[in-house]
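We begin with a single chain expressed as structure tokens, specifically the form predicted on its own.
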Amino acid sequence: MKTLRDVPVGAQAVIKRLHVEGALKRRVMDMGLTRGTQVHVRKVAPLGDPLELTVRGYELSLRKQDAQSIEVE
């Protein structure tokens, strides 16, 4: 299984599955991960986390325990 946290950065991936319950699925819904989008990671932080993603014309930041749990393809 493939996640948003193995895409490299500059690297596009369609999201499949969200692999997370209650309050949380909700927050990365809202957010704009849903299935079926379409997620280019732009860049990490200097530390690795978080990851700077552009979903559906804006960017966001997503830990990378969040992007753990978010399957693509």
Given for the second form:
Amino acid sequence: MKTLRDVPVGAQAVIKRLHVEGALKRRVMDMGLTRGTQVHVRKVAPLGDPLELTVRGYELSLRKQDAQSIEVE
Amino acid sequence: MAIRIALAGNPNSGKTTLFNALTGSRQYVGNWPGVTVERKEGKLKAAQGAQGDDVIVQDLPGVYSLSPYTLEEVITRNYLVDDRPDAIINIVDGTNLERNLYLSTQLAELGIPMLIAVNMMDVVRKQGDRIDLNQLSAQMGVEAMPLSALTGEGAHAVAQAAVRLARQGTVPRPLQVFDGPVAHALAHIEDALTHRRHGHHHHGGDVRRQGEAMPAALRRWYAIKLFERDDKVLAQLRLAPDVRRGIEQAIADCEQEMDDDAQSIITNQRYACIQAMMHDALRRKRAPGSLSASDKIDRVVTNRVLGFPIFIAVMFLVYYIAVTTVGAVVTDFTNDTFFGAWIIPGLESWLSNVGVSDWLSGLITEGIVGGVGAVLGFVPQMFVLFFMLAILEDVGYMARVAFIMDRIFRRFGLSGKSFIPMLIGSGCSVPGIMASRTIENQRDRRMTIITTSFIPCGAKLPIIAMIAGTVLGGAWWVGPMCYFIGIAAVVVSGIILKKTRHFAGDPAPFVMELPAYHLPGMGNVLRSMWERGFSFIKRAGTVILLSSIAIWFLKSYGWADGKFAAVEDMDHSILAAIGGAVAPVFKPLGFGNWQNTVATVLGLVAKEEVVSVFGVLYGVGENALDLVEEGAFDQLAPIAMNFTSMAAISFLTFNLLCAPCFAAIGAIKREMSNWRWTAFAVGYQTVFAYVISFIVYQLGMIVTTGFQPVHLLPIALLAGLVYLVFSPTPYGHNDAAPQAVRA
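I've shown you the form predicted on its own. Could you give me the structure of the form predicted in complex with the partner chain?
Below is the whole assembly, all chains and molecules, this chain first.
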């Protein structure tokens, strides 16, 4: 399974499925990371984590650990 | 009756700016009941179109959604559903329309008159984009109006329209967000809600409890929440079991048909609907991949290589201005000149002229003005700090601070934003604790408040210097050791407390918006500075005043020559008697005499007092603090005679970690806004200090006296501490959010 974590910086991906539950899942979806959404992995924080994404025209930061449970294609 | 208008929108949408523009100085700031989330309401300014009736504007916490998870979301939706304001102004960021409208689609379902104020229209225009507001209004079924909250352009029209809507009571026409099997399932649930039988019959009570009188306007909202299997709504409605089963069946059928779970289905359809709207209403000039000015700034500021040096430079600048230069100058002026040279001597001579008795004059000048003044001295410095923090927040850099520091701080249950309180705390804990304001998550904020004062503040430096200079022969390692102990205490406490019930759970989801950079609005910055600074005076003042009076009384009165009166020497004071009684508690720490106990207690007034009190009680004189500053440690020799090296290190450790000064305790009380949490924080710090000093002293004694059976206790304690740090958490990876909400 290819996850958002595997997407190299500067590349884009489309969200396929979320493998998270509860509050985190709801939060991720509320912020616009829904099935079929295009995500641009913008950069990694200076200390290596979290990630900065562009989604729906704005910037969002997400920990690598959480990015790992978002399946993309 | 007053008209109530609620202001709802995403964080960073400019909600606060609009609120300030609408209400001006007529604001009331408090807390939502039982939680530390700020609640602001204000009266609409006459200039903004209030006429005749009072119009109350209620500022709601910034939220992205009405989900039942974060504290802010629960507060917002409870207010909207239970208190039913007369109208909602939904402020959306025009430069970030797609995600902002997601909340709008939810607000429109509440059956409350509503309008959408599209903010930052000036920026949208500047970027060359075009938002067709007529098209947006038609699609959303509510009026959409242009706004530039920062310049105030459009605020008047928005306020007028909201008042008009509230008077007319026009409810938005239902949005066609959902289609296909979802629409079918929702219709089924609505139907079940209309014709349902009740599990229990209740008399009286509000809509929530009674269920029966659910307004028709809210039926749609409840149906959607039931479809999402929202726990809070399920618990509220108390549906009969067969109704619940029917609803569950409808949801399950729909999920199967759409091959997704209910929550995802709802969210996906909302965003799909918004995308369709955007297609008609938004014309972008910029190609999707190109960079805006904000993007270009961010490319440098959080750059993989440059990000960290820039971060350190910014933090250094904040510290340098707030603590070292401007902060120090204004603090010294307030303490030495304003209070020390003007107020206190002036007051003293005035009181003696009027013929006030000595004890009352002492109470007023030494107890109240001296005690409170020592603390008010921090206030100007705090204003400087709050000014800087407000700029960082307004510009959008605060979110980047969390972004950069998250990796380090989340390991011990803190937020990346905890860095600023700790940094400022190394100058003074009081503004440090107040800086925890900028942390949204309640658990992270509490943890930061509890641990900030472990970092040695400026007032503890004289204690460190005195112990190092007198007892430890000026050893170079004492200073660094103190900072190490402080940082270790933060880390260990974070790890241990995270395993307790109140802090358990995964770290708060770090799914955080990095808002676009923009120039700070001076009005906002100054207002934020004023509110935070003033709330310290207001809320911390009582704690500081009462404890100052109590301490003054205890050290100035006592039994001398068989009668109770004001005493000359502190030796005869009540405090000395109490010190003598409490001293045995500190025996196991190696410094259990009454002088050390009294010095520690008086350190609560201000930490550098410890040095002055030592000077007085150990016969050095009144000027011990000056001697330490001058480095004249030979004159402080009488102090050294009362300590072994281990006892001195233990005393130092205890004083570094135990309850902070009253001003800091006042700040803790202000930020926790709750006595139980304040007591917990201070109690935890003191017990932690005791345990650590005990371990340090007793293990040190093994080296000097050799191993004895009593040393099993400190070894066991140390082992216990190590176990607490490395053991797995008993509360596992359960969902933390319900906990945060209950608090």
